[in-house]
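Only one chain is given next, in structure tokens, and it is the form predicted on its own.
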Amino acid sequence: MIPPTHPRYQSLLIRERLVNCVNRGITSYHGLIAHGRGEAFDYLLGEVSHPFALEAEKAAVCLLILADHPIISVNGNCAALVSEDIAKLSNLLDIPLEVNLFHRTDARVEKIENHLKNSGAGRIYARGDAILEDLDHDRRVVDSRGIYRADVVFVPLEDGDRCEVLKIHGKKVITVDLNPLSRTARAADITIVDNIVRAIPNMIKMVNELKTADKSELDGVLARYDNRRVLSYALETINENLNRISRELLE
């Protein structure tokens, strides 16, 4: 048991969830690297939701208000982290969820599909009946409903060559990733340099906020939405954290 009183009691709980559901079979042992990678770049940022990371977040719900045909994209990660959240903001916006793996077996894309289920989501898409051409491994597979026919593709937790592609395919891609100098992070549209954890709670939120916005409202968030720019901004919070540990280092 993992006492509330150990400083790293919050970071220490999303590991136990992440192990549960490797044992479960949800999450691959693939996916704990991964995570701990994004948990390193947290920690430099100071486990925050700093304010680029917010307009990231604002700007990523009015562009899946906006879309014709949006879709959430869901990985084990995810399913393990923000399986609740994530079934919520599917269902506030009416976006369906595609299960889609990097390490795919039917086996795993239903348990994902049911603990996603029980966790209270609605459409949930994982036919896996369409190809995504010019992709060499199982993120290829997609369902024809989802992620092939969609404009606009909500991919936490992503890889970079599928982020490529999707947009070679002439998709908008949005994603959470806390390495402001991946591949990814700098292909995707809008890129929301935050924990997942802490995001989507925050979209939640905005959803409530937006979703009676006027189209010219949501217009303009995009319009003065900037990548690069929050990218930079990621990348100065992170030099500034080191250099005040630095500093304090040697008062």
Given for the second form:
Number of protein chains: 2
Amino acid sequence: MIPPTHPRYQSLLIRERLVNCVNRGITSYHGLIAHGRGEAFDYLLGEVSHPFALEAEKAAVCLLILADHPIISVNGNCAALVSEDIAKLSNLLDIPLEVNLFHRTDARVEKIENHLKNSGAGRIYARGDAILEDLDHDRRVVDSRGIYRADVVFVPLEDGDRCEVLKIHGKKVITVDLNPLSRTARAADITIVDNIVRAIPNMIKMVNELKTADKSELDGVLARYDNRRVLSYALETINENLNRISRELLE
Amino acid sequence: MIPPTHPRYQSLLIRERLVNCVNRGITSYHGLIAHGRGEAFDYLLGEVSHPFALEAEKAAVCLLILADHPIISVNGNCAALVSEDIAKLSNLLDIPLEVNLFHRTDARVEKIENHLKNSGAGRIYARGDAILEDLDHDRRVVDSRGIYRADVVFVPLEDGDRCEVLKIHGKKVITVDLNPLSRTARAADITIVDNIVRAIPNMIKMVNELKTADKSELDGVLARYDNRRVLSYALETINENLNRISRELLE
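So that was the form predicted on its own. Now I'd like the form predicted together with a further copy of the same chain, please.
Below is the entire complex, every chain and molecule, led by the chain shown above.
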């Protein structure tokens, strides 16, 4: 039991949730390491949703609403951390979820699928009946109804080179990545530099506000959106936090 | 198999080593998350041993040589990442290793002890026959010949509050922590802000140079050492790296 007075209470609770999902076969060992990397950047960001994150989340919602064939890609960490919220977002936007794993086994896909169903998800694609060329690892195995034919792919918690490959295939990519310097963060069209446990609930609220908006309003949000500027704000914020703590340390 | 051309080859190899040690019961799930946090900071530091790290490593070696009852505390990640080097350092300095775990079970202690023995370690304490008051978790269980009576404790890869408690007990503490802002980093007498896979080999070289030095020379190194300055250099380095990458990003 973690005492609620612990200075890192929230962060420790999330960690327990992940460890629990490793035991259930949902999260991989590599997912735990990736989570640790994210934790470090979240800590440097002050563990809040900054304006640059909210701006990216809003643009992401607009792009998902406007898309012809959008898909939400779910990996083990996403399922472990925000299964109920991602199911809710999927249902609200009427966009299916696709289980897409770096370390894919049929057993793991099924476990994640069941976990998402139990969390309220309506449509889940997990067929693995198509191959996305140029991609290494098991993630190249995709669903023909989902990532394969999608024009917009929302891939929270992506790592490595997939974002770049999705771009080569002409898709628009939205990601959630706490490291504004990562290859994924730089390659995506919209990079949400925020903790996924805050980002998805933020987006759910925004869907409720935006889903009745005119197309011209959504187009306007996207026209004004500049991902490079968002990334540089995120870097500036980390820098300012470091400078502040550095000053306190030296006093 | 990871291709050697992968931009993160070294980092991925280390990750594989850890995952392998989870399967063998040496590293814990929480150890994987902690490793991820370290990875993020190492990345921000440029993955090299900076002068401030070398300075801390040298001071650490001097303090260990001068100590009356020094001990090297080994946890799961340390055993997974640098078992041979930590065994070599222990033998060279004639300082025993003590297995001290946040998530302690007899089986895990035994596995780590055997792993260290197989890596060449001479003296390993793992009795758990004494209690260090004020410490939570299983780490309070220590060896009466080791941490319990030690005047200098080298605890690489520490997390949480143990460093502060060791200080309360009047011990000098040396740690390896890639996050210069952590509570451990701030509480320790000597904080080595470096990746343990670089830090321990660096220290081994330094032992060979310093073990024949006069006591006055070692005292001099320690008298000139300022941990707060070392931490602020580490923070400055992270800041400079972020600024540089930020500029490249915006060009």
